[in-house]
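This document opens with one chain alone, in structure tokens, the form predicted on its own.
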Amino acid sequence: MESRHLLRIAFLGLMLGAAGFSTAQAADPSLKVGLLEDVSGDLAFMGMPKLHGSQLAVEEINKSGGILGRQVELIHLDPQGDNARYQEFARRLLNRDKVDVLIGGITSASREALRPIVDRTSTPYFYTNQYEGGVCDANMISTGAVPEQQFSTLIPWMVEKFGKKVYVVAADYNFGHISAEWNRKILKGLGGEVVGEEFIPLGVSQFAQTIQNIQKAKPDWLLMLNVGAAQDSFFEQAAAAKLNLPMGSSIKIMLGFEHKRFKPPALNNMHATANWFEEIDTPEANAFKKRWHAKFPNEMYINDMGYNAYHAIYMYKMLVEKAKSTKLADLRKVIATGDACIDAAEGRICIDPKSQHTSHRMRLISVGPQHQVTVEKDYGVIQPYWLGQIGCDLTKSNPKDQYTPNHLPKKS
């Protein structure tokens, strides 16, 4: 009798333990994060910052207690820069590992490849890339700068300090073609004249036809729009070539740190409008970089997108925090509130209700004979402020769009 009673205690105690280590796991899953970054292939350089910077937050986040109480769980895979890879891996993040958030992409091809997958899910997409801008979707949160965070400031200081004839040498797929357009709009309120465009395929290395081409068109300055290991051979090849021309960009230095992977003289005379660069000597900036570094001592810069991925995830903890929810209209209806804020590196950054685009300071850097990187001027904080104005509004309708100067919302 006595042993069957501790038998059945025993028993008890084990379903008892059981149903307890059940509850306990449902109560308290991983919240995943699901990361699409080229880590090998001809973006690698650009994507292993993004990478780093993903497992630098998750890691502080985590020791911190995570999210909501919940540790985060980041699984990773590598495109290789294939969008058909990309579209692969959506699936597989989204389907079968049914992670909370989406998060990645480099090129611009990549984050439209990745869109209408999203799209028919409920899950949010963060897009972390400066890009060309202009996407209306209620999916997709962008924490990167955009047109009017770049270009409005970048090209008419350009066309001041040294003239109003430019020839543009852009990447030929979305990004480079759409950017190039916003050049057009812009210096065409100038008064500029756009004496030449090149569209380089991806993976292009050799430049002396294209050298040839800008110095017979006599431009002031050069707008470089060259994306890729292979295409940024452009500045060793005009350097040998003694082309010498000042140069603007929306993408160089910050993103593909071409000043640290190039020797002194390549990249003398660009410029370009960034929210971060890791030259930035401020407290937070610092502290940041001393964070960083003490995890990935070898890294040879933290570019914008290592940057913008580190802080993305941030954001998003913000979000779940605020909403108290993962679901993306939960996070949704924190954004709408205009109060979907953190503190970053380079100061406070919010997101706009109206585009889900993120407010960013920017700053106006140059890099000299020596290759040392100079603040040629501080914008102060710039909103995404153009589709708003242009009439996207998340807030009411999602059309999931596209929208350019040459593509603008049908007026209702």
Contents of the next structure:
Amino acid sequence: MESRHLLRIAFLGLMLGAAGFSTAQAADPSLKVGLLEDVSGDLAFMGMPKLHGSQLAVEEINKSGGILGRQVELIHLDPQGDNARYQEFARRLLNRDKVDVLIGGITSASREALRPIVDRTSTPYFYTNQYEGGVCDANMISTGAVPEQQFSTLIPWMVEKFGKKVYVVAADYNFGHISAEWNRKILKGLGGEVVGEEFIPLGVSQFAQTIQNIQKAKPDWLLMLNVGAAQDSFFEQAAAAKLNLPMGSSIKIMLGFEHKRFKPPALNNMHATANWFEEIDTPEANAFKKRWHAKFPNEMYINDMGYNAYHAIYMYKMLVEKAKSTKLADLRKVIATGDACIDAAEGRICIDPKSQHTSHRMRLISVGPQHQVTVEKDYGVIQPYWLGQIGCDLTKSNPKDQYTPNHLPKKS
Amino acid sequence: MSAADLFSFFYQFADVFAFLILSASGLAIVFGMMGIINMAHGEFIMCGAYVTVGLVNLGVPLALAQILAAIAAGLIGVVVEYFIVRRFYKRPLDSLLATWGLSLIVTQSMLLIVGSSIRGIGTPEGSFAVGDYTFSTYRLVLFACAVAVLVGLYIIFMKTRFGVLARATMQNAAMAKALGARTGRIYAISFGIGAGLAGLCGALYAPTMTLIPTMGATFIVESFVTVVVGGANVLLGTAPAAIFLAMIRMALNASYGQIIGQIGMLFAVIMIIRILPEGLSSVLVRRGR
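Cool, the form predicted on its own is there; where's the form predicted in complex with the partner chain?
In what comes next, the whole complex appears, and the chain from above leads the way.
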């Protein structure tokens, strides 16, 4: 018994020694990228492309020599759509794994759960989704589109084309509520009217009553801000009830690829403004899609989240290489020069120094009865200007707040 | 109130009622009668939905695919009963853990094997207009199916020899066994019927919903709530519970929206469990005697 015990300890020691040896051997320690994306649960179908995009970017970067000669190590944890788990995993990545950068989060609720934790560290955090906008936080760099890029383009177009009466169906959490606030603000400027607003708890899948409320209110078009697989059942049920209304959204098609998941014509007459959708047909976009599908042949759709997640890692690479450092303060110095740009598949995109949000080339797309996607209008590159306009300037101060049309910075 | 609004009220009630009955009927047998806290109930529903979609994609007509899917879920239920559930009849709380584990394994395996989402098959054509409103015919088919399930359960459990034996076994297994009932087989068949009804629920709702491995979760709260409010008796418990909860939810949904509808329904559930811990059937069955 005794000797066997000793043997075990000896073996353990050997293993530890070997482990120590192998890390000592590497010339430069690898650069650690912490990634939090849901790949199970209600949002798995949109989180999966985010994980894939990150993996593809890391593989490409490592093949071409890494970042500043350091290999990139991707540490992915799956918070399964649970905000408490987002916080727990974020602490683990930041404190135990000591990642150089944290990326991820799908819902705005998960992002707001993460931010206070990241803000206590000096680790940069990339949020890679389109969202309801307004976060003015020096730790956070946002690479997705925001309302001035999505709603300020879509809503006037919808009003002009379909009419002034709008009914809003939105998920009942910060994203849905703040997006609805944006809609009210923009509609007011256009002389439009919100004839109904309904906030739906996440996980609800039955919409017969909502459909009838809409028919009663007689809107000209619907603003769809429903989130998650369960709530997406609305489209099938509305089509079956022959609701037949034009729809607009900031998250459908390019993000949730509902036109691929539902049988036509459930998504007929849906409109959205997007910086990326898989149907973009340019040489750069096609090359990007080709690389993606070569690595992930079974991907149903490369959504804008996946696309943004991929480019966020290149954005980080650009910042680190220009700063010759991984420290947040040094990266922010690069951002402050106003010359933090990369050539993405949509074109050249840059980080705005005041808000640390990203400029995007926006296109308005529509879905036809066979679920074919057509580009209705090309807006060119739109800057994320709103935060700067209302007084957020991260080069001067760091309020770590999220502003909305009804919650503006205090005038000093 | 116009005729259109009146019809709309009925339609909304029928819609919620069908959802509650179809999602709860399988659980009413497995949990209400047999006492197994089946956390994998939602996965039997998912199974029914996925088999339906798979068969429709192979060219099987929808109605036939739905029947086959319910049968498939029922057969899987019998297998699950034989290998897992059988060991937990005397340990109801452990059955919760075992079936929850099963549920996690099944959803995660489906995610890995089939992927995070599959393409829907579309609701069968057909809609009609009443006044300003248009309605989907398929939602009324769901209501008809819910009523048919109740009638079917009544016939099986009240009018057949198997029903008598099953009720005897659930009330006192040892005595039933002593009198010659093959209780093992009766448990297996009852669990199979419960699983099959869950599968039928998934099959019927498959055309109207997003198909993801965790889709069963959207049914599970409503199904447990209905069964708990109803109590042990499937017919005198689950059906009145569904009518009661559907009325509350429909009225609140219509006037205050989905959030209040959900809160109100759960609040009513808390009140009922507080006042009638054994569920509605404890009152109704006593009256009937």
